[in-house]
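The chain below stands alone and is given in structure tokens; this is the form predicted on its own.
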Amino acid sequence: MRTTTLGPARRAISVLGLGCMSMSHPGRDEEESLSVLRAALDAGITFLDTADKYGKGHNERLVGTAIAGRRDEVTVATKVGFVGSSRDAKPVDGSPDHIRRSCDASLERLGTDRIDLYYLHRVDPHVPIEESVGAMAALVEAGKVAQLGLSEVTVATLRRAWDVHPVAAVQSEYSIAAREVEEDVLPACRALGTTFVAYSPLGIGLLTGRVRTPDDLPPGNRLPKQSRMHDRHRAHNLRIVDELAAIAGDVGCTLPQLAIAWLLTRDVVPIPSSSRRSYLEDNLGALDVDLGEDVLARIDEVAPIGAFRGERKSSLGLRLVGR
């Protein structure tokens, strides 16, 4: 396993993640769950994303029994801020006493005494971004944290965190159907030395070359609620997708390979959200192919920034995000 090394602090991580999120969706078997965090740990993947949101806990507990009596081997990155939904009318709180608190409840539930990467969830719209940063910083002056991360920010919330905190890492949507990042918060990572991790590599399923329909997608899968999917937008969205299924072909690997492949080219790390070991062993494989130039370049033709249409998020969603 190649690795990089994650913000200032230059620690070292996998740069393949493994996002732990739809582990805790509806009907997801816990034992495959352990089986593929353990299969993942075993293939020398070190950074694994969770949060207390996920499961409502229930995620943080399961990666704690995973990690449990390997728990050097891992850089755990987990998030704290959202309370509720986004239908909710406060969905997310970053206030400094529900920081405190939800910081010393995931060190319980991830059976540990630090927390390698703690990332504020979403922004609250409500308290200064000065004020979350300054109660999570004073965990790292604990020890209970040892980096801070963001999600979901804009290039101005990014650089006023960094005046109270050196941001480690931003955690945000990007694959090759959601490359928005590209024209502002990407580069504004590189330029800070902040690292960047790509969630939902794979467009959230449209990326696997499985999806036709709504209907094809998993209970907890939230590609339904966007439109891209909806019947104005599918047809369109779909050719994009048999393209890069062709360019995929070619090249001789599969789609999702693709995708993760294009985006180590891209200097930032993916944490694709595997619940089976078929589909982890699937995403390994990406990290053998080698994508030239002239293939870069034809997926730059096939899918440049908006090709996709429609929004990543449901409306819900977008109100609490930073773009």
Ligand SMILES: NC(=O)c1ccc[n+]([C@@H]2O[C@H](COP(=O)([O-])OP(=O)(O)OC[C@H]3O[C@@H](n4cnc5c(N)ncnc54)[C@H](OP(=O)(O)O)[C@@H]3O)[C@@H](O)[C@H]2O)c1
Second form
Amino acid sequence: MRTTTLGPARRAISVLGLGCMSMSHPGRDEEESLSVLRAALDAGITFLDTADKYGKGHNERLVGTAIAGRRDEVTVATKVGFVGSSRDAKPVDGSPDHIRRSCDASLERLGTDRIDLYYLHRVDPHVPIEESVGAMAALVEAGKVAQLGLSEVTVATLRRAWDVHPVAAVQSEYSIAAREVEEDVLPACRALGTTFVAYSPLGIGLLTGRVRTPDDLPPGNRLPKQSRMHDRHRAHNLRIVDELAAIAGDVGCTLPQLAIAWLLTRDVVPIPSSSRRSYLEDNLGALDVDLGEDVLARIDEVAPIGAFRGERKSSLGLRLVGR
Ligand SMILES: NC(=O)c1ccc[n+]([C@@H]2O[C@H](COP(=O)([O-])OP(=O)(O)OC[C@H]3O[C@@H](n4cnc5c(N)ncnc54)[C@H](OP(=O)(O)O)[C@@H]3O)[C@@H](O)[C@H]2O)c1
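Moving on from the form predicted on its own, please list the structure of the form predicted in complex with the named molecule.
Full assembly next; the chain just shown is listed first.
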């Protein structure tokens, strides 16, 4: 497994991470999920992504079970901040008190005495970022957290956070289907020495090529909530997916592999979800896919920034990402 480094501390992590969120979606098989986690570690994936929100703590417990006895092999990233869904009046709590209490709860669920990367999942519009990051910095001082991260932030917020404490990673949605971060956040991360972690690298399933209608998605998948899958945009978006699948066919890889390999050429760390062994094996295959300049140019032609129509989140979800 090739490695890269995380933030200014330059901790080594695998170039490909594993998103664990879907393992806590309804109807998932816990044994299969654990087997995916263990197989990922065996394959050299050392960067696991969870959050206290996923399955209301279930996901952190699952990760804790998988890493028991293998703690030092892994960089565990978890997140704090969500206290409800985007439909709630107060979906996010970034207060110092909530951050302190949540960190202890996450440590307990993960069965560990330190979180390697602790993200603020969303910025609380009612709490200055300096206060939230200040509380997280105190957790670093206390030895409970090694490095700090932010998720879905603007460049201005990222810079304000850096004035309080180094930000090792920013995690935002980034894929061939959602390239907006290329315009601002991604270059800012590169300039600051902040690692960029690409969540939803497979477009929440759109870039797997298996999704033609919302009914094709497993329970818990949030793609149907976006306007991208609505009737007025779906045919357009699926045409782009088909063109990308044709490029993958010419390269000799699967569409998920093309989507992940494309991100790997951009020096970001993709964290695809996979709650099935077969998906994990497929996604690992991206590490052997070499995309030449001609292929990258074809992808740019088919799917430049803004090519996919519709919003990448529900209208309520968009309110929380500061765009
Ligand atoms: N910071 C944030 O706000 C935030 C937001 C969303 C996600 N995340 C993180 O990012 C990770 C990934 O994001 P995501 O789950 O939204 O989207 P994604 O990884 O782009 O897509 C996941 C979907 O694709 C399916 N899939 C994965 N590999 C596949 C393959 N090779 N062939 C066919 N289908 C495949 C998954 O199946 P399964 O359902 O079976 O896994 C799931 O339905 C999450 O696990 C989470 O850790 C962070």
